[in-house]
Structures are given as C-alpha cells and as structure tokens.
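What follows is one chain in structure tokens, specifically the form predicted alone.
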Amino acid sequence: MSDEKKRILVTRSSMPPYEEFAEMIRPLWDSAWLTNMGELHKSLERKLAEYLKTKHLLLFVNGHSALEMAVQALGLSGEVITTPFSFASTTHAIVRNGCTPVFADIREEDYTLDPDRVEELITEKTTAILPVHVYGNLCQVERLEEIAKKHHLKVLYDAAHAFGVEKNGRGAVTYGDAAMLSFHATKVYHTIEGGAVAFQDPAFTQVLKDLKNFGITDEEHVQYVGGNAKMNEFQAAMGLCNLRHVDEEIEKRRKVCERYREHLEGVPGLKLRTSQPGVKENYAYFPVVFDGFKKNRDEVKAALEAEGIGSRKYFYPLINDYECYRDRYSSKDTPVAKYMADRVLTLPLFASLELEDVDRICRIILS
C-alpha cells in the first residue's frame, strides 16, 4: 500500500525506546521476581501518585479490576447511579458486585453526567454515584460532590480518559472517594495492559492491597472473597519508561488535535469538543459530533475506511442498549445520551500520527 493509502489505525501505543525498556528488565533475570508487588511495581506507584498529584495510588493488572475493586473496598450495595455513555466495563463492575446500576442522562456540553439528572434518581437505595470522565473532559466534580454530601453517598470516579487532567492545578483523580485510572495499550499512558486506584482515605490501603491477592491477609488467613489484580513486573517497567516520555506524547498529541482544528473548526454540522475552563488537558481523543452535516456518522466513517482510515463510534451502542441490559433498560430514558451515541465518531489520534495524514483525513471528510 503506498504512503498515501496506507492504513491509519484510530489509535497506536506509544512505546519507549527499545533500548531502554531493555535496559529496565534486564534486572528480572537476576532477581527472578515477576510479580507480587516487586521493586518495579514498587517505583511506579511512588512516581504515579506524585504525577497525579494524589496522595494515595495502588496499581492493578487492568482498569476493570481496578473499578470493580474499588467498588467492593467502598462497601457499594443497592443503587449507583452511572451514565450510559461509557465503555462497558463501567456498569459490569457495578453489576459484577451485586448492586444495580441507575442510569441517568448526560450534558451534551461535555458528554458527562448530567448532575440535575442525578438528583432527579436519588432514592433510599442509591449508596453511590460513579461518573465518567469522557474524553478527557471533566465531570461536574464540585456540583456532584455537593450532591453526594447532601445525600451521603460515596463517589467514585471512571477516570480511564483522565490521566494527567487537571483542573486549576488539582489532579482529576483526587475528587471523589477514589478514582480509577486505566493504562490499557490503546490510552494517553499505558502499561500494556494496567490500571490503578487513586483515593484519599489512607484506610482503603490494605483492603485494596488484600482483595486484588484473592483477599489473602497473611500467610494464615483470607478475609475478603478477593481476586488476582497485581501488576506484574513487565508492566511496572513499561509504565516506568512511558512515564518518563509521557508529557512529550501528550505535546505531540495537542498538535494533532489543533491540526483537526485547522480544518474542522466552524465547518457546518460539525461539533468538537470545546475546552474546559482551568482545565489541563491531555488530548486523549477528538471526537466529532456530525449533525446536519452533508453525510451522516455512519456514512462518513465508511468513507474513511474505504481508504484505509479507522475511526470510531466511541461510544455506541449505548450501555443501556446492550443485550445484557436492554431487557431492563431503554436508551430512550436518556435522549442526550443517545442523541450523542448516534451521531459521534472519534477520529484518529496518537502521537506519532503525521501532521499530513491528519490533513488527508480531514480532507476526506470535507469532500
């Protein structure tokens, strides 16, 4: 396939020299230790707590262990209220810990819960709110925190598109009760395959710690019906080398999305995401709202795949509109969301996409 129709994946893993991830594992053939909380995993939740800028932060094998752990170590039942317009793993954590998840609608300003439509759910069973940072756009942090005092809920963030935001200086993942953080391949850091939970109550610590080791305790006793969530040392040293190139991924990434700008900004029926006031941004995604535009989401996106340009309907099916939730919940019980699920389509974005390359894309969609 030639330069100009070669295939443009949505997203690519940024990766560190390979010399130097070398360099970071050649240890592990002396020590032989590869997992079980070793020196690498050790280094990485010290360096990510003070990056985060949070005072306590545990790491786990993946981000949905991460957020279902979290629920358990938080003592969730009953109700929790969440948004539909997310990545599965956010209600099946909800789920897979017993509790039911209550859906309400988003603000189609910035794709995240809408904090009046959550009062509005509010009940004797609800014990929690979980919201969704989409994007990279910050929930409604200081209105859903009056909320959850009013009511004495907990809060627990789904920060998977949150890494490095900040807004007027405080890290995203110290709002709430806890936060969880994904650092899957696919996102803005990663650790291949990881997650971490970030919190501020210190007594979280050693529940965390004994339910992501199958809720062992000591050598003689089990008091959590735990799981398997450590962070093996592979991973901890990928996330060590990421971490020292991350906010330079992040600068070349803010220039792929002003690029998206140059072209798409003020073209009629399309809506990108606006900035956030105070806010830091990490240029996670772009997404583009297509709303009386000349071809529709659908039709655009197979035009980009037609020439060999990946996109993404991120995020549809709404969660509500799952097989395994449609029989209970209707996506026509959040007309924002829904309205957002039909019409968005994430465009390609990571830090080694050409400059040029964006001006093809953009190019196709314009014609």
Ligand code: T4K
Contents of the next structure:
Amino acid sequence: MSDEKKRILVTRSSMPPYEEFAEMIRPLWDSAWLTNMGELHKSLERKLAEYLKTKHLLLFVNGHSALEMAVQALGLSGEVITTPFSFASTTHAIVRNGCTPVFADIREEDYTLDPDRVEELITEKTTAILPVHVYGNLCQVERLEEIAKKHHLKVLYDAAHAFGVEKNGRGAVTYGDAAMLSFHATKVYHTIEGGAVAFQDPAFTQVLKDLKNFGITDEEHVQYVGGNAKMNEFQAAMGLCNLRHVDEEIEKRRKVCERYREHLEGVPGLKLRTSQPGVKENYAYFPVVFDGFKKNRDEVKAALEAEGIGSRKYFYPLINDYECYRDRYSSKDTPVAKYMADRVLTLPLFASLELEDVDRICRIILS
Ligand code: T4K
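Okay, that is the form predicted alone; can I get the form predicted together with the ligand now?
Everything in the complex follows now, all chains and molecules, and the chain you saw is the first one.
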C-alpha cells in the first residue's frame, strides 16, 4: 500500500515501550499473583487517585462494570435521568440495575445534558442524574449539583471520556457523588480493558470493593449480590506504564487537534468543538458537525472510507432509538440530541497520528 493510501483507523491504542512493559510484568513470574488486588493493582490505584486529584478511587476490570456497580453502590432505584447521546453502556448500566432511564435532551454547545431539560423531567420517582462528560467536555457541573441538592438526588457521572480533565485545577471525577472512568484500549489513557469509580464518601469504599468481588466481605460473609469485576495484574501493569507517558500522549493529541483546526476552523457548514473556560482538556475526540456543508456527514464518511480512513458516528444512533429501547422511547423527544447524532462525525485522533495524515484527511473532507 502506498503512503498516500495508508489505512488510518479512527483511533489507535497508545503503547508503552515494549521493554518497559516486560520489566513491569517480570515480578509476576516470581509471585504468581495474577489478580485479586495484587501489588501492581494497589500501586496503580494509588497513582491514579493522585493523578486524577481524587481522594477515593477503586479499579475495575472495565468501565461498564464500574458504572453498573456504582449505580448499585449508590442504591439507585426508580427513575434515573440521563442522556441518549452516549455509548450503550450508560443506559444499560441503569436498566441492568432495575432502574428506569428517563432521557433528557442535550446542549448544542457541548453535547452534555441540558440542566433545564433535566429539571423538567424530575418526578417523585427520580433518584438520580447520570450525565456524561461527552468527548471530555465537562457537563454543567455546578447547575446539576444545584438541581440535585434541591431535589435530593444523587449524581453519578459517566466520565469515560474525561480522563485528566480538570476545571480550575479540580479533577473532573470529583464532581457528583461518584464518577466512572473507562480505561479501554481506545481511550486517551488505557489499561487494555479497565475502569474505575471515583467517589466522595469514604463509606462507599467497602461496598464497592465487595461488589466487584462477588459481594464477599470476608471468608465467611457475603453481604451483597456482587459480581466479578476485578482488574488483573497485566492490566494494572499496562496502566502503570501508560501513566508514565500519558502527559506526552495528551500533548501529541493537542497538536493533532490544533492541525485539524488550522484546516477546518471557519469553513462554512462545519462546526468544531469549542473550548470551555477554565477547563484543562484531554483531546479525547475530534467531533465535527456537518450542517450546511457541501456534502452531508454520511457522504464525508464514505469519502474518507474510500481513501482508507476510518471515522465514527459517535453517537449515532441515539440510545433512545436502539432496538432494545425504541418501543418505550423515541429520539423525537430529544431533538437537539437527534440533530447532533444525525450530523456529527468523529475524525481520526490518536497520539501517533502524523500531522501530514491530518493534512490528507482534511484535504479529502474539503475537496
Ligand atoms: N460510557 C461511555 C460514554 C463510553 O464511551 C464507554 C466506552 C463506556 C461507558 C464503557 O466503558 P468500557 O466498558 O468500554 O471501558 C469503543 C470502545 O470499545 C468503548 O470502550 C468506547 N466507549 C466506545 C466509544 O468506543 P467501538 O465498538 O466503537 O470500538 P472498536 O472496536 O470499533 O474500536 C475503534 C477503533 O479503535 C478501531 O477502529 C481501532 C482502534 N482500536 C481498537 C481496539 C479494540 C485499537 O487501536 N486497539 C484496540 O485494541 O467501541
């Protein structure tokens, strides 16, 4: 394949130097301690809590299990107000806990839950709000907190995209009662598969620890109906190595995003993500909204595909249009989310993406 035709996927996992990973896992051959909260797990938990500026953080085998167990640990029931503009995991975590999702619309500015729409949907059955920091954009955290306080609701953030995001120096995962993180291979920071829950009340430490280990409290007591969601030592090893390099990786992503902006900013019919005041970004995704451009979103996606370039419609379809939910819900009730889902395309973005490739991707879009 010629360089002009080299295949580029929407993202590519960051890999630490091979020798570093080999060095990190070498002690496992002596200890033979591979999972169930081993030494690497403990070390990663400490280091991540520090990096993310949270007092309390527990690791999980993946982000989805972390979210499901956070819903369970917070004791949510009845109705949970959430967004349809997200990955399947967000709503599934609510439904798999026996709660009813209620979909509120999003803000056009940043794709996150619109607090005004949330407030309209609160009933006596509502127990929580589950917003998503979509693409690493911080939700309207202060307004949501106000609403939650007024109506005695819990707030659980899906912060799968928000690794390292901060507002005026405060870690994004410290907002709300708890926040879930995903460390999936496709994320800014990864542990192959992996996730975490950050939370404010230390009382959740034991329940969350028990939930991810079958609800077992000690050898003779099983207090909760838990599952198995423990991160293993190989995942933790990858996490420890990747943590050493994550700042450089984010800086490289910043340069990629900047290059996209040089080409695409101000082009009629294209809307780019805008920075949020006081927010330290992680450059997780590069979404572009095609509205009034000479080609529509699907035509641009097809044109890129024809040149071997992958892009994704994160998030289309909306969750309220999924086969498993559409008999009870409809995207007609969330018109802003519908508008965005029909027009947005996330372009290739990863630390090792060459700036010349960004030039080529933009040439294809603009031609
Ligand atoms: N909440 C939100 C808001 C989320 O976005 C997610 C996950 C979750 C919750 C749940 O967290 P986890 O349980 O996953 O930790 C991907 C990811 O699998 C998923 O983690 C992510 N969100 C979602 C937005 O994207 P797919 O089905 O689009 O991934 P896939 O396999 O098509 O991969 C996309 C590209 O990534 C590939 O074209 C190449 C690259 N890639 C992929 C893999 C698997 C790599 O470079 N290395 C790899 O190992 O879901």
